[in-house]
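Taking the form predicted on its own, here's one chain by itself in structure tokens.
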Amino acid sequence: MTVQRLDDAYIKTLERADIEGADVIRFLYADHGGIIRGKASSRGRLAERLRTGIGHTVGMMAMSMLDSLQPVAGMGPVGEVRIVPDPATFTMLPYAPGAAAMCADLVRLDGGPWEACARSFLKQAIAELAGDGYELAAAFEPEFTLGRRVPDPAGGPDRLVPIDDSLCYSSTGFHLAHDYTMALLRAFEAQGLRVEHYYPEYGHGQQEVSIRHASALRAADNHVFFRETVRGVAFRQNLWASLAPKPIPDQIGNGCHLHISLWSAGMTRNLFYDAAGKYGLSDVGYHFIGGLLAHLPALLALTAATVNSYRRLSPRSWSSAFACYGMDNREAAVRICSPLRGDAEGSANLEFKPSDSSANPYLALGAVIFAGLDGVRAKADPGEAVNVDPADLSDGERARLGVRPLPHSLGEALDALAADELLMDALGPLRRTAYLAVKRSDIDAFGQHDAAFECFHHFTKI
């Protein structure tokens, strides 16, 4: 972007803030714990802060989801970065009168991208794609639980009690969540988030809303605003909404499947589509799957990124528990999605299933891009499609097909990440050191407590 275009974007943002009455403007970023954090500027100082950013301690990217600062070199009490907002993401917050928000980068004092900034990691992945002549379209497909936060009768941590006990896709679920849902969908549309589908899902109080696909960076930014809006609208109605993977131990978990398609430069041609290919998928699409499967154990450390995530990833839960792919197979880690009639090329896409909203969306999508692109470059062979529930196969059949169980815990996934040279190199020394430290501290902390403690801290924060 040229200096002139930056100036135009700043001016437009300042004009919108004045006209639309933004008294406070939040600069939001996602940390290594998957928490959305930030600081805010007053409208009177916005012109200055758009250019300088807001000062921020380097230590915050070594903070766990329990607000425990981890001992990471270069992320202690000494040192400063700037939270610099992207004016293209400016939006008023319909659920918070007088407030607006922008997604932000964490930037060094000299103006360069900070090596621990998650949004910059996704930009790095996008640049790698562009270098090979590709662009990626993506959509996050999140589920969340709507309910009320209530005290535990036994004196333990507060619990999340679902708003209803309706059945999957039932009209009862539509009725009981109607007032909240209408406020939510209107808030999405007011922010430019184009709603594709909404329905009550399988779990009690569980909702699913799909936002239309966008370019990779915009899709991740959209998911930050999605998370903020789901919770913000609930709080305004004296409800509680959680996108945590398993906010209630005995209920169905909340996923956030990633839908992706690879396009030629300028988004002119969907490179995953081949009318003559098996299942309508091109060789490039199969190579991309090969890359995802090759790096899958390590990917999970970034896409199913909390201790709580692994309560959800179990066989016969439609969440995926095995490393395989298949045509419309919702028990496979990667699903080839059947295209829409009349728009076969435009709708050809892959669904990456072992993913949830406890992940930092920039790290998750960036890692998926690096893994898939590695497969494309290496012309990786994904093997045979698995078009049955992999849990129904014998051990011998799974071995023949190369179907492996996914990591059973965050610790296993982190070990796989630490051993994955491609992803560790992409993350870089500072980011990978901080990420592993934060996640291992969460494992240690939650390992000292029971499921009620774990679920409380996840449903109240994600």
The other form holds:
Amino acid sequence: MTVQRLDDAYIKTLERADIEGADVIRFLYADHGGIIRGKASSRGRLAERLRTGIGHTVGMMAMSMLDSLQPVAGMGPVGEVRIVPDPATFTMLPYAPGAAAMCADLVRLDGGPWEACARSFLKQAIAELAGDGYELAAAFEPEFTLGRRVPDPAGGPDRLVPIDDSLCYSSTGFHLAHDYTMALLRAFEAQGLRVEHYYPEYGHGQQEVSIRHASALRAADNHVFFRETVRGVAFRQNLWASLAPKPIPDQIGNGCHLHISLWSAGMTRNLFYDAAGKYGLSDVGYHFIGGLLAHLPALLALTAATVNSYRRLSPRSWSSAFACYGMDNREAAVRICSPLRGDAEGSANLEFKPSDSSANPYLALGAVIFAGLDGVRAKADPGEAVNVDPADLSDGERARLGVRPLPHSLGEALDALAADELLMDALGPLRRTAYLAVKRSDIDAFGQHDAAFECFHHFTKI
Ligand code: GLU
Ligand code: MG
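Return one more block: the form predicted together with ligand GLU, after the form predicted on its own shown previously.
Now the full complex is given, and it begins with the chain already shown.
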């Protein structure tokens, strides 16, 4: 039965590749450094490669975002995995004529999921949820900076110069980015990413496009295609787009908030919704928040996953800087979103704010699921909602409400992760060892340089 279904998916993929004229088909995955990488198959070899995958060294999950290979047991120069694409994700790439792409798993030679495969980590989280009768719907809400890559007149690293100095949500921003955004939005729709909203955001050259929510795995796959499209469309127009959290030090950062809702199996009922609950949120919703807050410092190591992420997380920039939740509070790490009139149940969701696109989307969403589910199982109490700017509270008030500052650096977040039994267990020995090694090497490397070097390496890669 399973074999038959796989065969059908393969045949459909081959037919699409033929009919739509895909000469190369990229097999994409996201690594521990937050980089999207991959290898491509020719059309002629696709039938075989769909089954076997493409060979890949185990070392690549020990590679940092500076391409510095870390010594990790099990990820040395000896050993192979296969990059095996998921045919359900096949899409032509409108910004790369002749190319298609699929999201891929990293698979052991015996066909089992590799212990360091990030996409398999999210599947593992989804399976945990399913075991308790839940499904998660998610939407990534990415912001990015549109600009040009220009040499630094002083001879330092290249800089990202935004395409405009338009104001937050200003119509000037619509005008100035119009040609790019039309190509972008059409490219999203052509790939089946359904655009919800688009607007020029707070920072110079900053744009935001939100894509309709989907089941957890699809949402994370969508975010991979989103990142690829934002940059691919820009490159073809001689522009440079970056989803890095803080590509320009004195501009507002690029977040990628996660919108999540928990549903009954089959997505028939939104379990976060309760008309009688405070702010329309159910007990399950409050317990989920309790789990997120309890694991928050550790979670950040996976959701705000680069050195650059911590330039973004500062008070009064709508990114969140404190561990608390609130109703429509843009300064709280978790925001209860006000439901839409006429669709209160369908739209009840939580927004997780200390998250950005430098994270591996599979690890970030998987970790959010494990943390939230832990709260649901333990019936965690999230405490009182904070419905003011937590930065305006005195230290005493924050202490009374249990509001702690978020980690100030990736190093702090990694220490919290290393001490978080639930998340370390969920990651498993190989993945967590490699992840911590890769991230700590980034901290060392960036610690030896200035902000210009850090921003350069983030805006050119993410
Ligand atoms: N740019 C803000 C961030 O870094 C988010 C702004 C908003 O959309 O609320 O998270
Ligand atoms: Mg925004």
